[in-house]
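Quick heads-up: it's one chain on its own, the form predicted alone, in structure tokens.
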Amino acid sequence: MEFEAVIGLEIHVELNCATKMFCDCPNRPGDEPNRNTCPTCLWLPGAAPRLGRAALEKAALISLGLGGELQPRSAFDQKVYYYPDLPKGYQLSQAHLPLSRGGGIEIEDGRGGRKTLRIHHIHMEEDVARLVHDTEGRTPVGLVDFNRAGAPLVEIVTEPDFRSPFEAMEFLKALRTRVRYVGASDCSMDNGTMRVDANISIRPRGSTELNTKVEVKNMNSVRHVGDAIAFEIARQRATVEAGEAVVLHTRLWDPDRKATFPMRGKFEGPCVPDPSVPVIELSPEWIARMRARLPEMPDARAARIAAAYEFSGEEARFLCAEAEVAEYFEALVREGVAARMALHWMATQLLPALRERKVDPGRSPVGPGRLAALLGLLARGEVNPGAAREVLLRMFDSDEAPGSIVNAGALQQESDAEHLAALVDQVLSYHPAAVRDIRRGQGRAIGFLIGQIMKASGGRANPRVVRELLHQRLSSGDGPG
């Protein structure tokens, strides 16, 4: 029998507000533990909370920016469940009335197509607090580390849409870069701002029935959700296969062994209205502000700048992945470096050494006005592009002009044809052999040539002038062989 998987994703992202959801605790989970606390965010009997404007203004930046229809009237829930990282014994959730509904993203599906890929609705919920194991001593303690209860968080709830593992990995990039381009957050799964769990579950391929799904958590990359789905899906099969059914339960993701493991039984617990944080309430006046502040998104972006400077769409969402990496190829273009430089120096030579670095493009310290005076040398013949790279490198360890980096270190480009014309004599005679394979045909021995000779003038001459040198002085005879 063929099988079909039907797989949906719950995505949790913590906003990047100052404070906490329901208190004016700073929001930093990485501080010292228990550093960020009051009686509010310990849960301590009496302590009412008071939701956050920030954090209702960038949900709902959140919300609009995926396509999402924000609700009118909202509320918190008391989502009941107790774990130790919860002592209070429920959790503010939005269950019966979240903040935002429907929405999606359109994807590539990996077969030449496109697919839409829907959200549910998207609601506002407080975080849990941290355990922290420490099994180093003679008895294994379990601590409580409260900075991060109270964050703020949107939980973005999709339509069980995705068939592959593709999908939902492409699904996951879309919407980090969404949620980025908000401002919302900065979507890192490394650092646990966002946190996704996949419910997979098989049905024979044509079926519209949906089985039992099992839930997978500790995914920490897209990567590792798109090998999670894959293994559950195998796993899956094997279970029907062999006759046995699909019990309904979490599991774990193990990125070492590459295989999911079992954590516990799927518990539901109850919703309750939660009488402490008022229902909200949103004008149409109120909604139209937050709309009025989304960015120009992606695809919107993305389908400006191949018009305006013929790209290819696979060109221009690159540029557009990440707001940062658009901005500066915008700003590099009105510092007017040509669009096709500008976007062959950022792929090939900016971003590879921002990345070796760690180093965002809004942090750059080579600014777009600084690498704009580089191309200009290069453009006008001052340096060639080896040099560039050269003085590129240079850049982020000096504030110097690069004009004053290439006089310091003598990288001007040598095109004096009379000067280079004794180099190309001089390495054609030391190399008769690739003078002959040239004669013959063999046409790549040119490009040894070339590089034989930037060599000798220690990477300043001009590739221009010693390619019409070379082509001269074969064409004519000149040379050994």
Given for the second form:
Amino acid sequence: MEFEAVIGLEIHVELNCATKMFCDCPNRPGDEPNRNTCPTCLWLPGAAPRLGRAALEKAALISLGLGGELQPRSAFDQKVYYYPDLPKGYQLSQAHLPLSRGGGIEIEDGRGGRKTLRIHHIHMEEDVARLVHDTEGRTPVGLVDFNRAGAPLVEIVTEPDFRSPFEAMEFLKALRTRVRYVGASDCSMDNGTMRVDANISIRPRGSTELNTKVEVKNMNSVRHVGDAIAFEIARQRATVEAGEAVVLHTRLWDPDRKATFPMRGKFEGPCVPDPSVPVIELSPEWIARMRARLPEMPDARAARIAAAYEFSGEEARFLCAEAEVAEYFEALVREGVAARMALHWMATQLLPALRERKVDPGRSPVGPGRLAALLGLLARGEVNPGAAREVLLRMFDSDEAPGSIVNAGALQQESDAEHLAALVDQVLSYHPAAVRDIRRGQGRAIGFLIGQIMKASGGRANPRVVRELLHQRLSSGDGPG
Amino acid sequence: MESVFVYRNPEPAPPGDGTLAGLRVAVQPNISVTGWPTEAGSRALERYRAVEDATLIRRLRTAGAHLCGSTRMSEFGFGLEGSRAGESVALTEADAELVLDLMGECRAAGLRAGVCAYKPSYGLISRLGLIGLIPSMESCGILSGSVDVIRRLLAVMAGPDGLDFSLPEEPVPDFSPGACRAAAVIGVLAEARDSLPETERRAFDSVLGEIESAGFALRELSLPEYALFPLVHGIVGSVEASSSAGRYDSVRYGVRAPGAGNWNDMYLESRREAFGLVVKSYLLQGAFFQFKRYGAYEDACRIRARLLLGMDRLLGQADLLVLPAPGAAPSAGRLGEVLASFDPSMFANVTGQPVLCLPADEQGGAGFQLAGARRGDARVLEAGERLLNLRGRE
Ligand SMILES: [Zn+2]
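Switching conditions: you have the form predicted alone, so give me the form predicted together with its partner chain.
Complete assembly follows, chain above in first position.
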């Protein structure tokens, strides 16, 4: 029998607010353990939660950025479970009245088409404490770090619209881009600011039934999400083909063994409304203000850039995958750089250099103004492309203007034909074998000769002039040979 | 005999001229006063000391009140078993005592000690620093021999503080007499009156006579769903309690059972040891409704909303309501008996409305409850003070 998979995702995104969700403690989970705590986030008796404005606003921006509809009334509930990472005994979460309903993301389905993956709802939630397993002497001890307790989260719950690991991965990448665009989180699965659980079931292809699902957790990269889903689909298919039933439970992905393993579920019961956090009432005016704060989202921006500069969809999406990259590009164009040159230099030089240095494009030591100045020198023929690449690398370690670096390094382009002709003749005289090869029709050697001439000029020769001179010399039959 | 106080403030009364200067206020140890033992009458909070003042405590201090100590209380202030609430006032060791009212405890304590008891409107006083059990129903009650003292304390404690967001952002009402239109019509809830046994009904009827002779017009009103108040309280209250008490895990404070092999057993055994029979039964009742009868809980929430509307409708037909006082709470007993003794007072915890409870007087006048509309505290206090003064004159 042919099976198809039915997959839904639950994505936790930790908001990058300065403070926690219900108190004024710094939202910096990575600090020295238990430094960022107060009676509210230690959940001491008598403490009262106070929902912060920033958390609500960032959660609202994410909802709008994903096409969700902000609800005029939403409220917090107590999600009861007993575990040492939650000494309060319940987590504040929006179980019954979520902040936002609906929304979705359109992805490329990998077969040349587009597919919309729908979002069921988006709700706010507080994070729990972090458990650290350690030993004191030989005794194993469990330590609790409350820095993360009460950190602001949103949970994005999708419809079970996904049919393949590929779709899940594409969705997550697009989701990450959008959340980063609205500036609400860096969405790093590596650092745990984005955590993904997948609910997976299988059914005969063409059927519409929803079968028993299995939840898979603990994936710390988008690729692992794909691998874990693929593994789980295969496991369920093998189970069904062996005539056994799929059992409702939760499994953990083990990236080393590339497999999922059953885990003991936490006891969880139905949620009851929390009386301490007031119902959140959002006025149409407030929602309109949030909508006005929404930046141009990646799809719209890519469409605009593709149309404005005659880029392919792929080129435009490449530039818009990160807001900072798109902003850098547009700043270069505003500085007068030709759009295609800007795209080319960002894709082949700037972004690889930043990646190598592990620097975000928004914090590039070579800002758009300085790069535009360099590309201006290139466009005017004052440096050649090779020297420009060299200058760019030097600019990462220097505050100087590209012009000064060019002068200091004597990297100006040499276009003077008379001067270069001497250099060409010299190189030809050193390499008679190459000249012979060319005259016998072996064109490959011409690249070698150009390389030698460039080298002899200290990288400064104008490659166009060199090429012209070489053609002259080699076709006229003059010169050594 | 054990002292009424479990903790006495060693510091002298503060000097100063605030509006409450010279007033001695006792609290129960489920109200946070920085550094004071704050065990809420439960072994689950053994060794716990408050790390910050409750908002209302901060305000009392600012107004110059003298916090004289904390009094013996029932476990989490639920019921009156083991409680000596109200005695500090009766013994004139304090001018007022603050007692959380979860289902009528403050009012029952006032009746027992022979002093006035006031349960303010829900949402009037910040709950920050109150270690309660039923967050949507409890409010900080005030016991005193004088309605004026109650009024002055209320004026200091009421109002949003920016720290308890559950308080509505509404201006604090003026509680002074004359600030609102005085009550003229007092409604008598037929269902409450009819539920009384013969002798108590006669006593209540003589209270009605007193009220009429004080110049109020009486109007008989009906709320057919009156009997549902205890049912709603029993379900919603216990579910909230079960959720609220989840935080008592005996890790940082509270009695810890020795010898458990893992955290789960440690929780189970410590909680078995920490809670008394009545509270434990109540928490189990709540867990039952939450996990096994969630539909009943949802029904109870819906009925609660309907009861609120019903009560609003009654208070559109009368300025205030008079209801019989709750009976004596058992000093020990099973959960069912404890709950039953609070049947007549639970309505106000379900609706959040203010109630002044006047005790029986020496001439044989029975105790009774005077209830108003939510945030209509001033009118309740004004009428209650008038009735109390008349009683004193006879
Ligand atoms: Zn905090």
